[in-house]
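One chain follows as structure tokens, the form predicted alone.
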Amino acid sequence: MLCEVKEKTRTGIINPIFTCQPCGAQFVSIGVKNCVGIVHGGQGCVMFVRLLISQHFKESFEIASSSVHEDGAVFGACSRVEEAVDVLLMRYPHIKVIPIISTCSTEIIGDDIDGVVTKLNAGLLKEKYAGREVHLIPIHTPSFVGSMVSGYDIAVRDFVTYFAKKTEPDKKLNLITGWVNPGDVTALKHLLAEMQIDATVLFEIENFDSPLMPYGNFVSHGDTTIEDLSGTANAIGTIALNRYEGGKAALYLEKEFGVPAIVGPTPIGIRNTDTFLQNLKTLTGRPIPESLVRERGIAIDALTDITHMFLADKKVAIYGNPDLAIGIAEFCLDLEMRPVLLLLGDDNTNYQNDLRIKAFQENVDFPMEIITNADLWELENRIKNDGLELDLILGHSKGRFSAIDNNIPMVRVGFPTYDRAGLYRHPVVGYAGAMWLAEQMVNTIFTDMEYKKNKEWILNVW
């Protein structure tokens, strides 16, 4: 078998691909309107995650911390949650939703955040905030298992489980975007608008490309409302774009309320975008309009101009969130490239059963490694010590040192990206995303050729 799937054999992590589960839950919470999450743990559990998200989006937003210190770690820190909820409600009169996000330290000491929520609902909220709409949602995201990806998936499920309420059926579609950028949300909304589909785009962060207004600073927030979340049980169907970032919620809605669910594929590249549009058509009955057929044709023409001449047989390493990394690998194969190394950076044991990975194993005709529970040393070691030759690296900014030190061109894609400007505005999904990503790869190879003073033949130009 030319495509091998294997787990990292080393104990320990050197330069992790992901951060921890609470980061994923925090990313979900910033997509909900009138919501500020409380991260129940040390201040660093908020500070470093907020820094990461702010570096990526270059925007300001709000996340709170229960600020657990040594005494809380020894004697328990549930009182810190109670105090944090009270302070948050006093300071922000518009807040309606407060997820309480656990961390490794508070899970280890056994703090009962579910019990605290019950106590606050029966006490503080009735006594001090009577008549005010407040929703406290416990979200368990211990950092010693999973990653920010599984934390995102858990939080999406918990929000939907808490709010979804069956009333009257409507004709809206649920679209769970997964961990995407504002530019991706804009591109997805464009596709929905062209098909005239009324959809609830869940946990969407389009507003994180925020304006600087003359009347004051703009604090970024998501646009998913309580009403949106409540109405998910009444939709005609749910599409979760990513299996590992929203799949749990889609399957919950199907099992609990009979809302048909389609999970994936991530609409990266022509083939997967075609499938996404067909899924929209299946669930809504809406035809695919000529405008999107034309848009697809423009994208195919753009890819035809560059694929065989400039991208064919180029060896690429890919890492990042699993649905993104797998989707990009599929796209690279369609572009005649060779994704020789795919790094999936957490302890999810289900990757072996992913049908997309099974398709790689069945169809790839060149040596390809897929490493699970991987870190970025897996990339570094193969380049430096195992003689892996690469034409391109695709991944977020944390892998830049491997690219710089080994003189390999790199396209930044995924989260976090903080050493390139404005990438969050550009989609990687849809037909527009296919064009942008492919042209980024080609232009990066062109630039690398110039720096290395190579002649044109290296790009298959005759």
Given for the second form:
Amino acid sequence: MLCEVKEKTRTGIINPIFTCQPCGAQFVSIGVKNCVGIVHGGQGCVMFVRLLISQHFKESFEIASSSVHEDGAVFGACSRVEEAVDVLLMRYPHIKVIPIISTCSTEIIGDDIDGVVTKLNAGLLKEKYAGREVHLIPIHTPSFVGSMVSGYDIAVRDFVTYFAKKTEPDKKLNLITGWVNPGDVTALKHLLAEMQIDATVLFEIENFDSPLMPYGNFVSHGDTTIEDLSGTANAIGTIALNRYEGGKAALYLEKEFGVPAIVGPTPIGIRNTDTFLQNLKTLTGRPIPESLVRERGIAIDALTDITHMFLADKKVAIYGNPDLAIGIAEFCLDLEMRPVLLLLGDDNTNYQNDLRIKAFQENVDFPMEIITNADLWELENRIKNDGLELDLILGHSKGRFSAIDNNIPMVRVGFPTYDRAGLYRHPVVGYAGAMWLAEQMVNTIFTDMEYKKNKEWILNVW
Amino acid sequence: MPYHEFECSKCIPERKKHAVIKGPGEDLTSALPLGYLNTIPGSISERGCAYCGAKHVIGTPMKDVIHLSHGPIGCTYDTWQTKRYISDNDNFQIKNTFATDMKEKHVIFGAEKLLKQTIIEAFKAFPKIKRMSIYQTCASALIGDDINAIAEEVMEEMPEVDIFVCNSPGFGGPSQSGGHHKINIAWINQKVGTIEPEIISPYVINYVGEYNIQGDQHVMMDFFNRMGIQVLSTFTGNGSYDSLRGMHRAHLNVLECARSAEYICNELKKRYGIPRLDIDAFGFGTLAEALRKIGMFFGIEDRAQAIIDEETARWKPELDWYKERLRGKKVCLWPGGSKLWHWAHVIHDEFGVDVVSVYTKFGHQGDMEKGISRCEEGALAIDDPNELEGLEAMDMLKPDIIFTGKRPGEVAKKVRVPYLNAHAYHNGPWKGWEGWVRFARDIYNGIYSPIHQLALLDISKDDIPTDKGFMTQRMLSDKDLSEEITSSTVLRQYTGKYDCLSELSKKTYPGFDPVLADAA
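Right, the form predicted alone is done, so what does the form predicted together with the partner chain look like?
Everything in the complex follows now, all chains and molecules, and the chain you saw is the first one.
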């Protein structure tokens, strides 16, 4: 097999690809309307995640901390959660949902956040907030397990598990997007609208790209409601686009309420988008309309302009969230490119068994390395010391210096992409996303050709 | 000076004594906000943790060091690429970050073996780097790993390397400030005095509490070099590990950010008798005074004066161009811990702006005392501000601009207040005479942004002015200025380059005076 899957052999991490679980849970929490999470741990666990999200979106999001200090770490800090819930509810009258997100410190000291929730439900909420709808959801995301990706997956599952309630079956479809950008949600909703499918999108984060208005204060926030979440049990089916970011919730709904689930594929590229539409058709019976045939045609036309002339045989390295990185690698293959290195940045052992990875192993006809539990040193070291030659790097901004220092063009994709403006507005999913992504890649290569005077004259006519 | 009670915080009485309004003629004895107390959970405070105070603020600006955090991956990732402390070794410390990536099995069985292996791997990956700082995190503190013992073990096995250990878990204290303290003390206890530096000038200083944001330290080094002063070490921006081991041989500690680094100065005084001189390098007058004081200490005031004269003549007309246009603009000065008092009076005196509010996230009461005494009457001072209080304050004060952090800046944006990054700067450096003009230029560009003006227009209700295809900053800023100012041939806009550091790095200096035997 030319495609090898292996785990990073070093023990430690040099330049991480991911942050830890609580970040994923926090990202989910801001997607829910009237929801402010409380992260139970030190203040940095919130302050820096808020900064990270704000670096990416150029917006501020509200997440609270239980502010565990020394005394709490020694004697237990459950009382800090109780106080935090009370303070939040007093000062934010619109808040209905408060996830209590644990961290490494509070998991190690063994704070019982489930117990605190029970206590608050029986005490504070009944006494002081009688008549007010408040939902406290304990979410266990110790930082020493998994990564922000699994934290996201767990939090989606916990939100769905908490709210989903079987009542009357409806004709809606659940669409769990995974960790995406507002531009992706717009693109997905467009596909659903073209197919005339009524869907609950988890999570409705288009408003993460929020306006600066001449009046009022338009704080960025997600719009998924409690009703959306409780209704997931009544849907005709669930599609979770990303196996590792929302897959758990889809399987829960199937097991618990018999809502049929389709997990994946991430609709990156033409082929995966086709599959997504087919899945939509299967679950809803809705036909694929001519308008999408046309939209697909525009994308195919655009890709034809650039693929075999410019993108063919270009060697790329890809890193980031696993579903995104795998999806992009698949798309690159369709574009005749060579994803020679794929970095999946946590210790999830399931990657080895992912059918998409197995397909790479069976079919890729050039040397390709897939590294699990990877860090960015796996990329840098190969370039600097092992002679890896690359035409393009695809990944988030944390790897920017590998590209800059080694003069390799890079397309920013995934989360976070703070060193480029407005990327969150553009989709990478659907036909629109395929077109955008491929054109970003080729234009980036063009700019590089011009800076390096590497056959830049070829662009005079094509 | 009455306490100010925020509407949004009436329900949390503990907040009552954390904000005051500086009344006319009042002094600090009537009221001072409480400071550096435990944070109120759930208040959506802006504070960070003691780990980041140690690692991210003070540790990581050290340039030739592998900065390794012992814990799960988040602490490392989250404190990576969020600051602008550059270095003259190609930003090694900005580009690379290291973690043991502690997992569940390590939490249960201990992570010391993991730590040792990670240390060795890290040195192997970067064979030219022989120095390391290891930072404890919440997780490694709670499981009780003995990081110091592992570091000793590695140093025995690898005699060419040297390792510093900072035990400052995130939960240690109300804010990042706890971490500043811990790393100061850890450094002097473990490392100062372990190297004997070469003394090549009769005038030797440590430059302390300077983090080289966007090149501030390079700017200041230019002045010190021109004065013939040997800077033994910078704590810690662009500082090298080994130079900081020789801090004990300086004649003077020149202290910039007292909030984060006064501890080590006080210890250096106690243990080695080195005097501490506090300075402000932000602002024309303050920087002039700082260099003069340093000059006086060594008996070389004339050298300081020569720099002051030259730089003032070069940059004053540019500063004053902006001052004429910023006069009376209302500023919320909302930084982290020390810039409220570094800047409050200087931006008023030299930019002409009015400071209508100061706040501090992690400052102590002493910082507040200095900040309030230096800001305008009527100003609102807030300790450990939170999201709602910040919004309420902006609504009440209607500032023209706010100097704060990146994320709170986004909050301000939504209520149509332009922001400048007080921690990392917009287009710095902001130290030095030229830097101070750059700051003024950044404020000017923020306030007089034509897009900002457009943001205030409600096209559904307001009259839409249809007579203009564009506006310039000048059209906005000069409309009420006198002819004398707008057509002045003396005043001019900033004339420096986007990158004002590259020329500095090419400069040569006459060298140091000989060290006399009795002075050494």
